[in-house]
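Given as structure tokens, the chain that follows is alone and in the form predicted on its own.
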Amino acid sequence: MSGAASEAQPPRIAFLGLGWIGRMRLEALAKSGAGIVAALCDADASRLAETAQKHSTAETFSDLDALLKEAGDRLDALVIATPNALHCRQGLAALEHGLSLYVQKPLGIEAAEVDRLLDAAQTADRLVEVDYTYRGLSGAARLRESVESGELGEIFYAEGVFHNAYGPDKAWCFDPALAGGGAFLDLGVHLVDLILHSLDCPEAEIADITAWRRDLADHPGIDGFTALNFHLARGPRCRIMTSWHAHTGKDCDFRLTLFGSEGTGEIRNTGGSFFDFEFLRKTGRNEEILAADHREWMDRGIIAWSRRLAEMKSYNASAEINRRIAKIVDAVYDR
């Protein structure tokens, strides 16, 4: 389909990729009623045949060359949740069908895979987007907010962690030609995200990138635990910890902290929750929790990506973080 969707008409949405992932997503998006869904794919024959059962009216597809030659046209965009090293590949075969993206981080396992699809984005003028999940909370928007209305004055540190005490239960994920990394590509590239997000910089100059990685005993490539340093150029200096079963002693333990010369913001989750979240502002000894999230937050990415796309397909600049992010991915796996 070519040209602006009405708003009258949600836009027809294909979904690659049928996991625990892409079927969350595509739920959520249904559900909203904020896009329609009209095409699905997965080579798992049995995977698809489940999800087609609750959409009868989507067409089905075992490969992504057959649902665009025969529904290409019929369609607005694709959403992609298959292995990381498909990313790039099926987004730019999409993209030369004319349709948008929403893509499950990371774009592409390398800084020039980015750079290919970004730049062919802009050559054919579609909205492109990842799915940085995190972004989806209450307790990320308010942290924004704080830093652009000068509320916590200057930002001169940023720190992020990302323990999760499950590692992927997918093989793929295990090998480095499919997933590219391992923790620090799974959980890391969030916190690095939202540093950049929040600090509203996706053209920020990076420097000074260090990375410490300890990669799986009989995982060569992939890291269980990553201790990352980098410096923004025009910003603050920051530090990121990720890992999959680090001894934490809980289930999840995440925190997002901006300092500033007036006040601390931060996100963190509550409980060892992978859920609960809650935003909180210090200033001196006092903290007061400014927002809060449970799991409805998961499902605003995809929704809001599709409610831009019925109003508009071109090319959008804030997908250039990605080049950033993707800097920092090259230089934690040597690339």
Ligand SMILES: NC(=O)c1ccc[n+]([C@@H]2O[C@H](COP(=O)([O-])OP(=O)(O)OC[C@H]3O[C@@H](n4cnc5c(N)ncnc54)[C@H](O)[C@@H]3O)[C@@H](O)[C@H]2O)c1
Contents of the next structure:
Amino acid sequence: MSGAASEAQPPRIAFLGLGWIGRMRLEALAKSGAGIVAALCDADASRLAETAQKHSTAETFSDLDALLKEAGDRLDALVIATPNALHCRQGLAALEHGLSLYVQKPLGIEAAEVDRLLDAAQTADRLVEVDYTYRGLSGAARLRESVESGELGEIFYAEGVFHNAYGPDKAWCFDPALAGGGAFLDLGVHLVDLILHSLDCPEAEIADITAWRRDLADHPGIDGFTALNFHLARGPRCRIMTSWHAHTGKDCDFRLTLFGSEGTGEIRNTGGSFFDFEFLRKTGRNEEILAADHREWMDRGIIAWSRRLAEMKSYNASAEINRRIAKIVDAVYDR
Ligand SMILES: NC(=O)c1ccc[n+]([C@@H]2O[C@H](COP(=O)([O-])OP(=O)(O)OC[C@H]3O[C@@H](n4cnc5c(N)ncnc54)[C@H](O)[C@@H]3O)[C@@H](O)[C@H]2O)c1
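Which structure goes with the form predicted together with the ligand, now that we have seen the form predicted on its own?
Let's see the whole complex now, leading with the same chain.
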């Protein structure tokens, strides 16, 4: 199915990687009816069989090459939810078969990969979206609107914090060849995305990047704690801090604050939760909670992408944001 998605028909989507996030997004999309779960692929046979039981009309494959060769022309898009270092290679293969993409973050583990993938998507003229899940918060939409309307005035400083007291429990996350990095690549990319997305500057030039990384003992290249500063040309200075297992006194500490000349906008989690968030506007010594989110926000991204895909498969300039994010990733990991 290499031409345009037929109008109003839900796109036919293949899911590659049926682990924690892959299955969550698959179930959300299936429930929404915004896309058809047309094919499943995972290297782990038991996971594949378990998912196939629930989605019996989907074709099943244990490897991507076979999926693309045998079913590629019956598909519109591929959702990639495999370990980080596989995203670029798998995305390129799918683009060669004319498929659009929904890729778990990070799009690639270094800027060269991200550039290669986006260049290929541009050439193939296919939609590429990355699952920057926190954009689904209604608070994220409110923050963006507050910037756009001028209500916060000139944004001169952005500060983001994302501490996860648990860290991951999967072996690949500690293997630099598969993970490409640690806490920053896992959590920090969400904050960089939210800053650029809120300011609506996906193609902004980024300068003066300085990063300090503390790698996990016995895992060089896998950061447990990272502090980063950078400057957006004609925009704010930015500071980000991320960690796994730091002593932060709660499960999760998430905050993104944009300081403006007329007010401050902030998204933050509540009660140390990974799921509950609020958006606040602060003026002088007053603060007002303007939005609250509980869980339902996590699936909005894939549903919105699938609906967009049903209308148009063309390359989206908004994907350019990933080149900027990858430039920062390279600075953090000395690439
Ligand atoms: N958007 C978010 O907020 C968010 C949250 C968590 C994870 N993620 C990202 O999602 C991705 C997957 O993370 P996860 O926690 O679900 O990992 P996971 O280990 O639970 O799942 C990965 C799956 O990929 C399969 N796999 C590995 N290599 C494969 C291959 N070559 N072909 C087919 N299948 C293969 C594995 O068998 C496994 O089922 C990572 O890139 C991670 O950074 C994003």
